[in-house]
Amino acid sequence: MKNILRFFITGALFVLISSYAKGVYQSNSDFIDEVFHDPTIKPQMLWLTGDVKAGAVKILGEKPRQLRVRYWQKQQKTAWILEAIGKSKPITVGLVIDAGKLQRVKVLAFRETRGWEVKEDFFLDQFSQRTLTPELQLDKSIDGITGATLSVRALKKLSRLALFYHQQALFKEH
């Protein structure tokens, strides 16, 4: 009887945690509205060709899946909504960069059953003020989370990618 009860409680906890972990936490449009507080901001496109594509390949370890990426900009501040695969499903992340430094990283949607801890502030706060080195790495290390290794890697890659894209978008203007 104890084993059946233990099995039931464990199963119920797994379902409860999984339902808490998975889901859309904020829409893309709400994230952009929250970042800029300006309804006149319109998306722009960064085409992934030439050096931009080469840098993205270096960061991702593979060719990007799209030909262009959408972003929003006001002066030196850009916002990006990017996706990466955690273990087997995409994680949607909103990233804000101002003057070459990460200002904010927010998980907008998480679809995996494990690794959901990456959406918590204790983890995301580590990304604040990070910059990109000439080797396309973050300037300071990010501590991982036991059991969420693939999700952590995905967020680190997306942070590097957004910082790189930010540089390219600002360079495009000049």
Given for the second form:
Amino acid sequence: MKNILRFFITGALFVLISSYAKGVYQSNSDFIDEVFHDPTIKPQMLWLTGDVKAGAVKILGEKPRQLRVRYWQKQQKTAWILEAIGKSKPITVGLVIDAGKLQRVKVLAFRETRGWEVKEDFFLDQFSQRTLTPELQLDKSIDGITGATLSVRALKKLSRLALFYHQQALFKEH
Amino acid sequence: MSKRKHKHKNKGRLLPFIKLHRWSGLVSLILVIILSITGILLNHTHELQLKNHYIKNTLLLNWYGIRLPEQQTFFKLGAYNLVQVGHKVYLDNKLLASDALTLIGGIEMEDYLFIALENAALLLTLDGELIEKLTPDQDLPVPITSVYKSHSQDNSAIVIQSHNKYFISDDDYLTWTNIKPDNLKPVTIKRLKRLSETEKEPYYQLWLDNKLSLETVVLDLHSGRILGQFGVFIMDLAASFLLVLSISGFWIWFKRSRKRIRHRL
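Following the display of the form predicted on its own, present the structure of the form predicted together with its partner chain.
Then the entire complex follows, led off by the chain already shown.
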């Protein structure tokens, strides 16, 4: 009897946590305000054509769904808001890169019922100061989370993508 | 007692079981065939890709209550057909969005196509490739109630109306600025040509084509749900008959083999 009760309580808690963890944690504009503290900052765009597109295809393993991506820049610092499908729904992630190094990664919206642990700091802190190798990989491996494999994979891809886009945006500038 | 009489007596004892076995077999024959075939198919659903095969038969679609949604809009946008059926928006045969609210309109600019939905906007190349989906997250004013092409300012400027306010895009459609409609002279709504009934027909099929997978039908045949609760009851009955068949079959075999052994002794 005790075991049955324990089973139902655990199940109910799991459902409660999953539904609580789902949702929009921060709006895109709030994230940009928080990063730059500059209400006048305007978005810029990076066209995904030629080498940029080829690099994005290499990282994503498929053609990007859009032909351009918007970003915000102040000196060497850029911010990107990108989306990737975890299992079946998109995860929205804000990424800040300063002088080629990942400074901050934040999950802005999580829509799946599983894998929400990727929004926690213990996981996201691993991305801090990561750079991109010439093979378009992260310079240090990221530890996964049991039960959140697809979400972890999506976040790794997005961090590589943002680092790559950052390089391309700064290159375009010069 | 003669051998013949003994045999008759034995058969007489087993007769109810034999009859039960025979009738159970006959009654459940068709259902068992359906159960077996659908069971085999479901065991190999991945290899057979049942999930990726869709039913196009209108009768079957009707049976499942799948009917075309009321929300239907058919426009000509330049050389393209711009169509909304339900929440799906198509540019010719290409699915642009599957979560669209009302399709407000589309404008063919010099370099781009701009498609306004109530809850988003789509910026496309003239080849129909998606440049960017503009959403409220990117400060797009929503709900969009009308879309205009501005002739008074830059040619590429688009004006959208939301909450009785007018917003003009920058050259790259990245930001939207509130303007007074007086500043826009003249502002014209792009009137789009409607599609003919013959042109509409393929889109009905396109919408219906991926609504009902073969896997769902096979699964419902297997469980009997294709006939609703009655079908489930029938399949439960078939399963019960299978149970009776196996028990009566075993009993007949057991009794006969016991007699045979006794005879040999």
